[in-house]
Partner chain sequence: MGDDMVRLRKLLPAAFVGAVLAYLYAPIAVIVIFSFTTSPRLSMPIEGLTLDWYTSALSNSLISTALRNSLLLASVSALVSGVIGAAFAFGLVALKRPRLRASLLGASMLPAIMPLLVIGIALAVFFRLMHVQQGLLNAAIGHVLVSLPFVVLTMNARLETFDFSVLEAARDLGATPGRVLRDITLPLIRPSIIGAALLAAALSLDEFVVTWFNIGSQLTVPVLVWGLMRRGIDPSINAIATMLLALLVCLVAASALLNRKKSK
Amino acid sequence: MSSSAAPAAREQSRPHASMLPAAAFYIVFFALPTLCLFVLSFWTADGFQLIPGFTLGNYEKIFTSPLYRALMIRTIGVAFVTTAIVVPIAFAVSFLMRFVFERRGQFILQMVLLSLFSGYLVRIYAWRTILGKQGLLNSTLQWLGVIREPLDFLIYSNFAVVVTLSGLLLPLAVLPLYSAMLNIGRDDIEAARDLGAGRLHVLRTVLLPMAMPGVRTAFAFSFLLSAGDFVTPSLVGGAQSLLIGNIISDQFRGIGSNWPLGAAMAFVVIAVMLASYLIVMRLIRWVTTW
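Form predicted on its own: give me this chain's structure on its own.
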């Protein structure tokens, strides 16, 4: 190899070398554990003993059980409703931060980040104090004379799960959307309006396509995290609002645990959530290009 070719080869190898730490971290802490969990999903359990082998019985049990099907449908429904609430609100907040309150956008962003410092469980218990029968919302409505008795559906229901998850995930959805909005200039919007585009047309043909990376990330955060959550349904949902994540959690702890079944459930959830995510993203792309 000539002396001039050697430095060029080193320059080409530098980007690959810089990716090695991240790739090693990904392989050790994500790929290998996921592979082990996938292999475990084909095993069986006898009491507290794992029996290696290959069987589709765990997956068959999931797809043939009415209970698991109902929990999966409920999980998808809660995830979709939560995402349908979080992403539009986060989009509107990000738009206001970028184009209406531009000078105070960074301050508002700091307030959004500050809300994340309170901790996950603290925010869930805060929503419990708001939605409870003797909570802030019921007490205020009774004091105003709007209701005579506390509203039961505000707590330990699917409504409580959706509201709490929406409050928890909204800051996470704002961050990528605001970042995407920063790449949209006022000139783009003004040019579309000068050409006669209405507000909805500007939203569909300018804002959404240019903010699509942020929309995809916000959707992924909201949809996947809400579908996999098991703490929020336990604390504010009650026994009638448990999601599939609660059943998966139970399979890995407590009496009657079944790790292979829990692993199979986890991969079924991953497959369903990934398929749902790809379908919704294709629909959004179709709307923006129609």
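Could the form predicted in complex with the partner chain be shown next, to go alongside the form predicted on its own?
Only a single chain is listed, so you will not see partners or other molecules.
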């Protein structure tokens, strides 16, 4: 921060200097490791030994293996369903907080955000105890006499994975959507209503386009983060609902691990998710401008 430069130059350089430590940290511990991971995806492994080189073998293995293809498709499916639940709910909650609850909206926002910091592992584990075969939901329903046999689709299923992931990601999606709503004035909505626009029309032509930056961020959050989660499927998912993240993490911490193959998988997931994200954003833009 301290500089002995001339006053004129100081205006320009001072802010930049204070940004240096964090910028250096990002470059060394985020950009560089991501680059290392990319380079590693072209290497090979022999046991625990990493062998430098340049081969597309890892990528070839991923694209030709039916197992990886199936996992990738399931991962995209789960991420899509989760996002399709999370973003509309978060949109509605943000809208209500901004335009219906007003003052109390701040309190609701605090409550939503607080849940974000209330134990990642704990919340996943809690869903296992709620949805389990002898868990809270089944035992309550049996106790009340609603069902005789426990419902077994509740746990170790894609259903359990989606329910748990949606709960984890909802607060993260509310954050950008609420701040996008803050940029929309009550006048914008009323003007459209006065001109005779119906509710759906206002949503499509005023709310959605104006909240678009928030929608985009919320979508990215829930789509990318649900695709990368391996803890949820391993705690509440069964053998039939493992996601690509489980296989990737096994390549790094499992028996018979293969780091270069895991690195290649990570980049394939990111690429596929980014492509799907761009396609969906295109679609939403098409709907709102048409």
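Positions refer to the first chain, counted from 1. Source: prediction; values computed, not measured. C-alpha atoms forming the largest set that superposes within 1.5 Å between two forms make up the rigid core.
Student: Using a superposition on the rigid core, decide whether the Cα position of F153 changes by 2 angstroms or more between the two forms.
Tutor: Comparing the forms between the two forms, which are aligned on their rigid core, F153 does not shift its C-alpha by 2 Å or more.
Student: Classify W143 as shifted (yes) or not shifted (no) between the two forms, where shifted means its C-alpha moves by 2 Å or more with the rigid core superposed.
Tutor: Passes the 2 Å threshold, so yes.
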